[in-house]
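The chain that follows stands alone, in the form predicted alone, written as C-alpha cells.
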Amino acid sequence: MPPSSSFQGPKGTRDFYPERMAIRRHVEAAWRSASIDSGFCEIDGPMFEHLELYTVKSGGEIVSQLFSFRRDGGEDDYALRPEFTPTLARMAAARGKSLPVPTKWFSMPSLFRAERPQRGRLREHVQWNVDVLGVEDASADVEVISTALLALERLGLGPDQVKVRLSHRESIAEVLKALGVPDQNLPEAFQLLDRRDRMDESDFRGSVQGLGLDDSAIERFDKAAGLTRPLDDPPEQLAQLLGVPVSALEGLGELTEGLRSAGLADWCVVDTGIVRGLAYYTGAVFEIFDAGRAERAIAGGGRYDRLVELFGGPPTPACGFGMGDVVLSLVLEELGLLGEQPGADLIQPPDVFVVSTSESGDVFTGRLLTDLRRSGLHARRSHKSTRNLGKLLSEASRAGARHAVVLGDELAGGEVLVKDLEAGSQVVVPLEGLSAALAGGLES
C-alpha cells in the first residue's frame, strides 16, 4: 500500500539522506573555513522571532510571504525566520556601544519563506550569512566579498563559474533623479530596476512611464537597467553612458577602487540594474551569479547602515550577504564539482575495515573496533554472516577502505592479518600495535 502524502516531506522542503547530507555539509565546511580564516565569529539566534521584527521594516504585506503563528491561549505573534539580518541586528543592538568595532559575525540559520517552490528557491533552505559592523568605509564592503569568493574558489568554482555583479543605491539614485525621477518615486524605481529581468518589455516600460519620465528619459532608464562594465572601465566612461557627473558615482568607485586593490577585479562587473530589492539597503550592493545561466543568483548583500538603529541600537554602519545552499549546489553538481557520484563520493570513507573468518574474531570485533576508534580512526565493520574473505574484502573495497584487518586464525598467535585494499599486498601485524601501525599509515 503507497504511503499517505500526510506522510510525505512538506512541499518545498528536503530530506537528507546521506548523499544529499554529504552536499550540504561539504558546502558547509568551506563556508566555514573562509569566515572563520577571514576572522569571522560564527552566531546563531532562534528558528523564529516576534513577527514585528519583519513588519517593523518591510510592513504588513511581508506577512503572507511567511510561516507565522500565535501559540494556542496566547497573545504573541511569531514567525519563522525568513532571513537572518534583522536577527543580528537585534542582537547588534541588544549589545549597543559595548560592540567592538569591527564586528565580523557569520553563521549558517536555516531559513524559510512561505512562497511557491521552484529550481532553486525552495520553501526551507540554509544560508550562510557574513557581516561586518562599525566600520563606515568600503573596506568591509570588500572584505564580505572577499570572504564569499574564498569559500566560491575553495568549492572549485573560479571567476569563469561565477560573477559579482555590483552597483551601489546612492549612486543609481542620482543617475536616477537626473533622468527626473521625483524623489518621493525613487522606491518604485528600484523595485522596478530589481524586477527588470522578470518583467516582459510592455510591462516594464509602462511602469516606466508611470515615474512621470517622458519618452527620452524612458529609454535612459532602460539602458540603465540593463548597463554593465568590466571593473577596470574608467569611471568617466561609465558616467559619459549614464549621462551623470563623476562624483555622482563616488560611492560606486571606492568599492571597484578597493576590490581592484583585493586582486579581485576578475570576479567582479559593475552591473547599474542590480539595487536588491529590501529596502533596508543603503549604500554599496552587490550579487553573484552563476555565469552560466545569469538569471541565477548564488549569493546576495550589500550595505545596510541604519538597520540596528531601527531596531533600537546606536548609529551603526553594517555590510554583509547571505547565500543559500539550493542554488550553490545545482550549479556545483551541474559543472562536475561533487564528483562522479555527487554526494556519495563525498562520504568520509573509513580508515579501517574489520572483518571476521572465525568464530573467535566475531567475539573480537567489537573490543578490537572501540580500540580503533578510541585512537582515532574511522573503523567499521561487516554484518554479513558469510566467512568467505572475497566476498568480505569485496564489501570494504565498496566503503572506500584503504586496509581491511581480517580476525582470523591469526589471532590465537595474536596477530591480526591486513590487508592493504588499494596495493593489493598484506602483512601481518602483532595486535597489540595493530592501532597504532594503522594511525601511522601502515607500510604493506
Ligand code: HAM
Second form
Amino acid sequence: MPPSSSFQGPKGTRDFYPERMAIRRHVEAAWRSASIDSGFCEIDGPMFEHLELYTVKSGGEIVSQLFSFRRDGGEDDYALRPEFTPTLARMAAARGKSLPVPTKWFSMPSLFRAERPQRGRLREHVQWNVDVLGVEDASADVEVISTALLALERLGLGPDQVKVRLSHRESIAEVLKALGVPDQNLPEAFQLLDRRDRMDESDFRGSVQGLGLDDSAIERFDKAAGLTRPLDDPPEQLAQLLGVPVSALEGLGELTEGLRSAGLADWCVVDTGIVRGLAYYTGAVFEIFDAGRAERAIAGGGRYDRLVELFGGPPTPACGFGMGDVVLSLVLEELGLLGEQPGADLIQPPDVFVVSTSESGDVFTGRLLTDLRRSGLHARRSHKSTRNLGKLLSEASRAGARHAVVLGDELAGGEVLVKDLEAGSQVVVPLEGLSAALAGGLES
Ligand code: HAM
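Next, report the structure of the form predicted in complex with the ligand; the form predicted alone has already been given.
The complete assembly is shown below, putting the previous chain first.
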C-alpha cells in the first residue's frame, strides 16, 4: 500500500464536513421528531456484537459483508454491526416477559457492511430503525410505515416523489407454490426475486429454471415477480392476475386495508417483486423507493415474528424497518430539498456577531460572549485584528448573523452599538439588558 493511502479515509466511508454534517443532522432531526410524535422511545446497543448474532438468521448476503475480528490473543469472534435488528431482538429477548405490550423502539445507529462501494451503497451508513414488538395484527405494520412517511413528509417529500412498495412473504409463497415451486425451493426463489434487479435477464431465467419450473411456469413467474398494482385495486383482481385464490392474499389484504384507512393509500403500491433479502422476515415486507426508481431503496422492513424467540425470548410478534441516510440524502438533493448549495443553508447562522473597534472593546469581547451565550443566544466573534468596521460588518453578514454588536467608543459610557444587518438600521443600547433586547428583538 503506498504510504499516502493510509491518510485517506477507508474505502466506502464518509468524512462529514460542516455542510454534510448539517444534512445528516437535518435528516436525523426529522427521523427523531417523527419517532417521538408517533410514540417511539429511543434505544441503542453496542457498535459490535458476537459474530454469531448475525450468522444465525440474517442471511447469506449480510454475512458475506461482515467486518469481523478477534481480539489479539482472544478467543471470541466479533463483528461490527451490519444492521440493528439482531441487537434489538437480543435486547428484547433479555427483557423477556417484562417487556411492555406494545414495545415501540427507535434507534439511529451507524452500521458497517463490506459492500462494493457504489452510488447509494457505502461501507458505513446511518440507519433509522423503527420497530413495534408484541402486536400481531397489521395495526403495527401500519404504525411503522406511517412513522416512516411522517419523517419523509417533514423532509419535504410527498406521494409523487416516494412510494412504499408492499408485499407479503406468505402471499408470495402461495403464488410461487401455485406456479410449481416446491416448498424446499422457496427460500431460493425469495433470494432470486430479491436479487432480480441486479441480475441480467438470462441469468435470472436460468436460475428460475433451476427451481424446477417449465417454460410456461417461467413466463408466469416472470409476470408475477414484477406486478405493481395500486392499493385501491380489488383483491380479487390481483388474485386473478397472480393465478391464486383470493384467500392466498389475506395477509397482504389486512395491511393494505390498514394503510387505506390511515389515509396513506396514495403513498403505497403493491409490488410482488418485493420479498427482502434478510432471512428472518415472516410476513408483510416493504421497501420505500423514489417514485421513478432511479435510486436504490430508501428504506426496507417487514415482519419478523420469530427472531426474539430465536434469541431466547418468549414468542414475540415484531415488525419494523430501517431507513438509511445515504439514498435518502441523494433523493433529497436531486429534488432540490437541501437548498441550492446542499447543506449550506442548514448550518445554523448566529443570532449575534460581536466585533470590536476599540482597545477596551478587545478586552471586553470575551466577557460579553460569555454573557450572551449564557442567555441562550448563538453568539460569535470576529478573530480578525482589523478595526475597519466595514470589513468587520461584512464578516458578520457573511456568517448570516441577524445582529452585530459593535464594541466601540460608546463602551466608555456603558453602551454598545447594535446593527440590524437585515434591516440595515442601528441603535445604541445600554450593556445592561443587551441580551434581553437582542433576544426580544430590537426597536431601532
Ligand atoms: P436493509 O434493507 O438491509 O434492512 O437496510 C435498510 C436500508 O438501509 C436500505 O433500504 C438502505 O437505504 C440502507 N442501507 C442498507 N445498506 C446500506 C449500505 N451499505 N449503504 C447505504 N445504505 C444502506 C435492514 O437492515 C433491516 N435490519 C431493517 C429492519 C428493521 N427490519 C426490521 N426492522
